[in-house]
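Next comes just one chain, in structure tokens: the form predicted alone.
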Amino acid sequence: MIVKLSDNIVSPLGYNSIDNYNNLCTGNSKLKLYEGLWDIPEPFIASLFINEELDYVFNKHIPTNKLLTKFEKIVILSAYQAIKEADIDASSDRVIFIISSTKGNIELLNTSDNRIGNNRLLLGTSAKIVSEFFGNKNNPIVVSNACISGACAQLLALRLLKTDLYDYAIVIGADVQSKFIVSGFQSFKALSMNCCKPFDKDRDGLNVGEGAGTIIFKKEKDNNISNKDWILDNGAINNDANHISGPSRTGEGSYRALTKVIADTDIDKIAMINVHGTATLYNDEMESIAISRAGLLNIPINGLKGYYGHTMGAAGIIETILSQYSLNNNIILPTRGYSELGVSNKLIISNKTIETKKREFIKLLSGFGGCNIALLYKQGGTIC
């Protein structure tokens, strides 16, 4: 079975998993309005990263002289705490790097500084400068695949460990905001002047923010795993091809990826759905008429992007990290934002913390392009 070891998350709510989960338990975040930003006309809400505070906190814990970039440091500084508390030799060609990125250093686009080379825009080039930092000599593997990046690297994690090519998949997710990315999304006429609503009826909008997660996966034998331990059970992607941008009307592809992820378990386990839930008006009405159509509307929802913005290549890992915390400390976090439902399902949702002894969950992302997955966690004393 596909276990997780270590987790470490980086973003403007803390610099660690425990810090982002305490201040989700309290309802903080760090989304707010930016004028003028990046010479950008049209205000925006997002949450990003202080530059000087994040210089700070990874200049006090890196060892390096290397020139880098504000992506390529964000993931170096949410991997190194998680090969730290996993306790493995990160250089070992048993270990391979997955990269999970929509964007990678596109803000590079906008800098006149000539040190850093154009290559550097290239998610590859990024990534081998991340695994070469920790003496890993394996060609890193970039996975960039829209919205559901962060848990298409996952479940990528999940089939190569079972291959025996590796003994342990290092998963990083990262994205940092620039001009490119919200003048993009402004252009869809996608973003919010308002915090985010997920699933609400007044919603009108996604927001943007920053962060990197990192899981550290290994495969264990069946008699070695306890209680505690999460396991990575199950996946499944689906592309509906529906529209470059728009999500398919009748959640074609999440239906199918949930329909797939669920049939071999017993679905009365299941503690809650972590959607994606970016608070825009298709979005939103398609994840609820996929959890229809799959026979989950008996299982609690939650979203996260309250808290948070879109964090794009890190949502799917960041989101999945605070769920298992969540579960962890038999909650199920609160969707913040959220007060009155405005889909045409009647989805179990709420604006208040939910208790639950259940100790599986499905983490649940849809994207650009079609693009679908669904992942089913299951903790050690579940799995039969």
Contents of the next structure:
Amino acid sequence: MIVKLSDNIVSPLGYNSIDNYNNLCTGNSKLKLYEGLWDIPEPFIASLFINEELDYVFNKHIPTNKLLTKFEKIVILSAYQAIKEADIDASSDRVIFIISSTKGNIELLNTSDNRIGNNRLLLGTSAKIVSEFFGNKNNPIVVSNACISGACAQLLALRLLKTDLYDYAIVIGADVQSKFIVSGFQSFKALSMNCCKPFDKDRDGLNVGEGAGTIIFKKEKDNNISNKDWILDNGAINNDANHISGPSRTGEGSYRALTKVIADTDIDKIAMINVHGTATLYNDEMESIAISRAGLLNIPINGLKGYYGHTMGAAGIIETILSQYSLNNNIILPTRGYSELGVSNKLIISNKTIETKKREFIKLLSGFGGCNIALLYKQGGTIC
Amino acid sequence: MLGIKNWINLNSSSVFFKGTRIATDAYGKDLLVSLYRKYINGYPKFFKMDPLSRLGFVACELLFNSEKVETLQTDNLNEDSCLILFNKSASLANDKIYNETIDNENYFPSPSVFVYTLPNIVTGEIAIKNKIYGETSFYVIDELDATTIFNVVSSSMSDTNNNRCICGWLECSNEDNFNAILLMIDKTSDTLFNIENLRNILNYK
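Show the form predicted together with the partner chain, please, the one above being the form predicted alone.
Full complex below, order starting with the chain above.
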């Protein structure tokens, strides 16, 4: 089986997973209004790193003279601590690096600094800077499947570890924000001028965020699995075959992916569905339809965009890690920003903590290009 | 066992099916339009697509048409069909176009350009045209590498949900400079989908 060996989150809310989790438990967020940043004419709400603080933490932990971009720094910082905790040799040829990002170093399009060189605009080249930083010689793979990338990267890890090619997969998701991304979402009228309100009747758009998350997976013999181990059981990706930017009105791809991941499991054991929940009108409604069609309305859901905004390529990984921490502590985290149900199906969702003893959860994501993914996670003791 | 049913190599100046060149009369972006008009038609959305999506769309339609793959056109069968594409430049060709629209002197971002600043949009375009409800995935790697492509595709196809697949390389550095090498693979065709055969196809000149 494929188990999680270690994890780490680097975000404006904290520089390790525990700090991030504790901040969520106390309801904190770094979402705030930015006016005039990056010369963007309209103000916007985002959760962004304080760059000086990020540099300070990076330099404190990571001794290097290499010239790195902000994107590469958060990728390396998040992976560095996870690798240390896992106590594995990241340079081994039995280790594969999988990186999830939508826009990587896109800001290099606008830089006149020739020291970095704009070949690092290429996601594969930038990924190689990261894997080689850790001495790994395998070709890293970048997953660029829009907003579902972080979950797709975990599914790829599961698949590759099932072969005999590798023993460990280091899966890192990251994105930094920029004029490029913010202006694009503004042109779509997708951004809210308030802190986002997932699934709420007054929701009016998403916020963007920065962050990086790492999960290290290990291939483990069934009889070595402990009660605490998080097992990635299975996952499914399905396309809506409907529209390149609009969510399907029937929740087609999400519904199909949900149906597949629960096919061989007892749904009464599932504690929650951690949804995408961007807080746009159409995404949240689509998810409610997909969950209803899959017959899962009795399972509580939650969404974490109200703490981080949408962290794009990092979202699938950060949200997976926090779901695991919360179930380790027998709770389902509140959906920050939510107050009154504003979708057509009666979901179980709350802005308060819900207690649970269950040990399985589904991670659900959807993205541009009509792609959708569901992952099913189980904690060791529940299946052995 | 996975087999290769058919493959296409479409670059800026030529088109090959299973190694056989077909006659063409244009180059670069004009080649894609000319192929669209000669073999596809009736899908005006093609003209709204960015260069990467046009490339993937035309290459896939030719691949489907060449085999008259009825199986891919019928009902719910497409649940088990998937698209797994790779390249080096992601959506950089269109990213550069979008970036020019957000210059301080000339700020006019457009959602119809922004949406194509993701490489996986082409998989959505192909899925929409062919009603493919299965998996769509896009991966970016440092260079065209048959081993990585083989490992990802074959491990994805061992997933019980996936029975048929269009996979391969879809690289577009600008609207006149591109290279698509797409394979249609399934569980019945005789030519084995293995690293050696894949490498021969990807390196075919």
